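A single chain, nothing else alongside it, follows as structure tokens in the form predicted alone.
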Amino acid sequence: MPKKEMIAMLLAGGQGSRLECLTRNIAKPAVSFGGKYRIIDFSLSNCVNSGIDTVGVLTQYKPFLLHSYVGIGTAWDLDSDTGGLHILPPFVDEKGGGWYQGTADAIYRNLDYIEQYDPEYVLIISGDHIYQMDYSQMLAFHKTQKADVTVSVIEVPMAEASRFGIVVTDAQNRIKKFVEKPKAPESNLASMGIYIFNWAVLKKALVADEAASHSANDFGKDILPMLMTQKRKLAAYRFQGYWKDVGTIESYYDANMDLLAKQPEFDIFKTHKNIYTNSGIYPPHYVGKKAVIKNSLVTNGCTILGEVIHSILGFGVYVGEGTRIEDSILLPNCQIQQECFVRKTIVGENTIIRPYCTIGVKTNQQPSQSGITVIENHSEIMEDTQLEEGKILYRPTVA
């Protein structure tokens, strides 16, 4: 293989437990975004809008919508010879082997991905983000800082900065405090869990880490505590722009209804660059005469015969006649039949809801994840139901 620059490393394996039944039986990476989108999508765009032709997408939980999903990369331009998109999964090898056990351990059982392409620098990212980042910036950024690591960050809210890996900066940027999700932080500086690594530097980095038979084999936890007690030098790279975790239902529901703002922050018809998706081919959306629709996004292969007010809607979604649908994110291929009543809501693909249905009924009772009512993926949703705000509806496992 010829020598890159460098190289990505998307970390795409995770359960994303937090978003409850939407994760059941996919991968967080795929879980639909935006009506047209899957999440994973925003990190290959990025890597495409940068000039990154190398990515390696390593999977592990749930992985065969995701596999199928993101093939070759030809979505993305990324089924080139001579680098392109690989799909890197657990393997055994004649030393054994296993599931991957942490960030860190993903990549170092990929080294030699990595050495084929010997390349000066490897950037790492995660696949369950929602943003658009020109990765070539902040490669410039860190030839500058002539770092061994740099670590994009982003200002976050005091209160929240507890969720996250929180940095403390001198005046020129140079990483002086590093800490995985403290309890007290010191500042507002949260990694997005964006790294350049120096190849010789990581590869050093993960074989120390590898042998420490107490490591547990994360980025944040354990490899830049180690180079930061090696006093190797980090750098912040400070993002400006909008950038989301939506590792939560509320969090993923905020991200979605950001998209309806009069004037959002990440506008998806005025990007810079373009969102690449392999969201596959579908007919033009249909509104029958009767329909209404108000401050919505509505994809292609939809049919909207009832009311849909400030929601989005994904590829082949039916509203029947006298159906109401408010603030829900209708996931791709979800059927809503007559005369239903739905309210912030998450509906999951190719589920069915009957004739009838109530669904986000307001309750006197605290709700959950503030209020938004979850139904899992191929859910089927009888006649006549009604069911609370909050309320998280996960399929019954067939036995």
The other form holds:
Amino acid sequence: MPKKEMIAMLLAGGQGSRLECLTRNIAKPAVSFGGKYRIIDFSLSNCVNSGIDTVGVLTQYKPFLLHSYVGIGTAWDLDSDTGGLHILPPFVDEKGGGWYQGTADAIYRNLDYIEQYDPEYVLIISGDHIYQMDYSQMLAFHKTQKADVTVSVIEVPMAEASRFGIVVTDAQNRIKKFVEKPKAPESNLASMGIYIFNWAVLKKALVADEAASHSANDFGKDILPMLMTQKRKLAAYRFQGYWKDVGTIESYYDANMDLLAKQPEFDIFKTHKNIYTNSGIYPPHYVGKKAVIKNSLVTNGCTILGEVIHSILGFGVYVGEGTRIEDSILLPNCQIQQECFVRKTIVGENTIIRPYCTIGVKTNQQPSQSGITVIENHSEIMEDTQLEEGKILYRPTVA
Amino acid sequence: MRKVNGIISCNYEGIHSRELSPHRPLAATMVGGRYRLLDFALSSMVNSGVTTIGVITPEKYRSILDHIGAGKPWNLDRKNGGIYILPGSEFGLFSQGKKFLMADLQRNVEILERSSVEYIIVSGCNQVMNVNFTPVVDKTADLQADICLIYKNIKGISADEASGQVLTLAADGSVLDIIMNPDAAGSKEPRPWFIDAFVIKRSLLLKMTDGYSGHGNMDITQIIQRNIQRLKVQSYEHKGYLGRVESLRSYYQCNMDLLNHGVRHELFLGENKIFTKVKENPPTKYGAWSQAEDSIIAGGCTVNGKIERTVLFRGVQVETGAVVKNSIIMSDSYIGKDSILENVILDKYTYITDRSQIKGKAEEPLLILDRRMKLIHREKEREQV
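Switch from the form predicted alone to the form predicted in complex with the partner chain and print that structure.
All chains and molecules follow, beginning with the one already shown.
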């Protein structure tokens, strides 16, 4: 294998359990986003647009859709003989094996994979954020700082800081302190879970961490604090731009709806670098004679006969006559038949809602998750169903 | 499915096809929001299990090569077989009006010689269709025919199609005669029009290239007609939709046909898809003042005005107050504020300034070639660099 300056390791094995039924059967990076995309598209496109041609994708939780979606990376021009995209699931070897125990463990178990490219630097990213970033600029910063590790950080509102790994820096952007989810945060610089390591430093740290019996094998909780105590040089790269974690129903919903703003902060129309996606074969969408569409995103393959207001429609969605969709996200290939009213709802992929249903009915009680209703993929909602707002509807499991 | 190969002849220029675009071959003409004409024949073959397809190129073939590339969207980038670009041999007057020029095959005879299949599917490049060729090949083989011509029963005809061919069929479906350029007035009864696609024995095609070595300007259908007594020529009826782009008017009609639910379903939403080159566009964005009805809209558009009975290709911008009716707007065009367009066809990159009013006739839509958006795009790119 030719030597690489930097390769990327993309952590895509998490369950994303706070996305409730949206991730019951698929991994979070494979969840549909913005009509046309899946969450992992943003990280993969960033890699390609930053000139990284070797990406290891670490998978673990319900990987079937993710594997078939990512394939050998063709959609992102990552099918290459001298690198390219490789799916790295947990595996066994002569000493046994088992599941990845944490983010650091997942990388540790694939040291051989990294070794074969003998890179100078390793970029660690995850597949569950919506953002556009040029990693090559971060690498340039890493080099001028002569750092061992560079952590990409972003300013977050002080009130939310305790949800993140918080970084305290000096005037030269050196990290003085790193605390994972502090109760009393000392700054509002949050780690974005994006790290550039000198390969030698990473390797040594992972081996030491694996030997430590009490470690949770996590980059934020274990590796970074360990390197801090070793007085390694950790730098903070301040990222400016849109970056959104889509880990909860509310943040997922909000990040989608952000795209509908008049002047979106993250404008998929104005980015001059492509966001690549593995799109299926669909014809242009059709808008019927009585259709009304306002403030919405509509993807190929849709047939819209009813009203769609302030909503996002994925591939191949069908909206029947007399149906009104409001403030909702309809995931690929779902079907809302005639005379329905769907409000502030995330409708799962391939779900069918039969005629005369009302989804997201307002109640007197305080609804959970800001009143967002969620229906799992492949569900079927029978005729005339009324579903209250804030409900999470799982598909009945076959015993 | 028996193993067969395909040949698509794109070296065709009809009497009226220049109306559409002076710089783009008919096969690369854009239809239906995101397709090029060639996609339909190519996808039909691929969906019928054909994995080796030769494409005969016309004179200006850059856009065809750009579109096909290594054949990836059709799963034709393969070690065994795949897509073969066959350079066309003769252009201009020599080949005008010829759909399947003998000289083109003679020039590329290797594709026939190196193959070992029994049958070849041959198709033109200007049909909007989704045909399953498998039963046609089966019928040819079962009846041990030399050739099987595919036809569609069509009532009356437009002047465009006068350059087509009508078959004379026997009760058992065998072809007795091929009538070239039949009387345009035609009969009121449906007649079996040849749809420019047929199945032929590879050995026979090879014999033809040899036997007609001095007659390169003949069309294969002419050769079949001359030898109709000696050959076993069968027919197969295509019952589905067929649109044929021969002129500006039929181009307009084919696009408008796609607004029909049945046609759209048959072509695009069934089991067999029409494949095309993928471009990375975001979804289409509708603004607060948008109005859209009875239209087909591709990805990456921004719709803030009103569109009605219209086909929008990728990346079209319709500004607020603009009204677009009964029109076809090709990729990356821009329609300024408060403009009114009716019965027009805008080619790629057309820039319509604010408050313009352009109306064509319903029976004769107006084509606008402008390309000013191309300069604007280039300017923008320069700014970003």
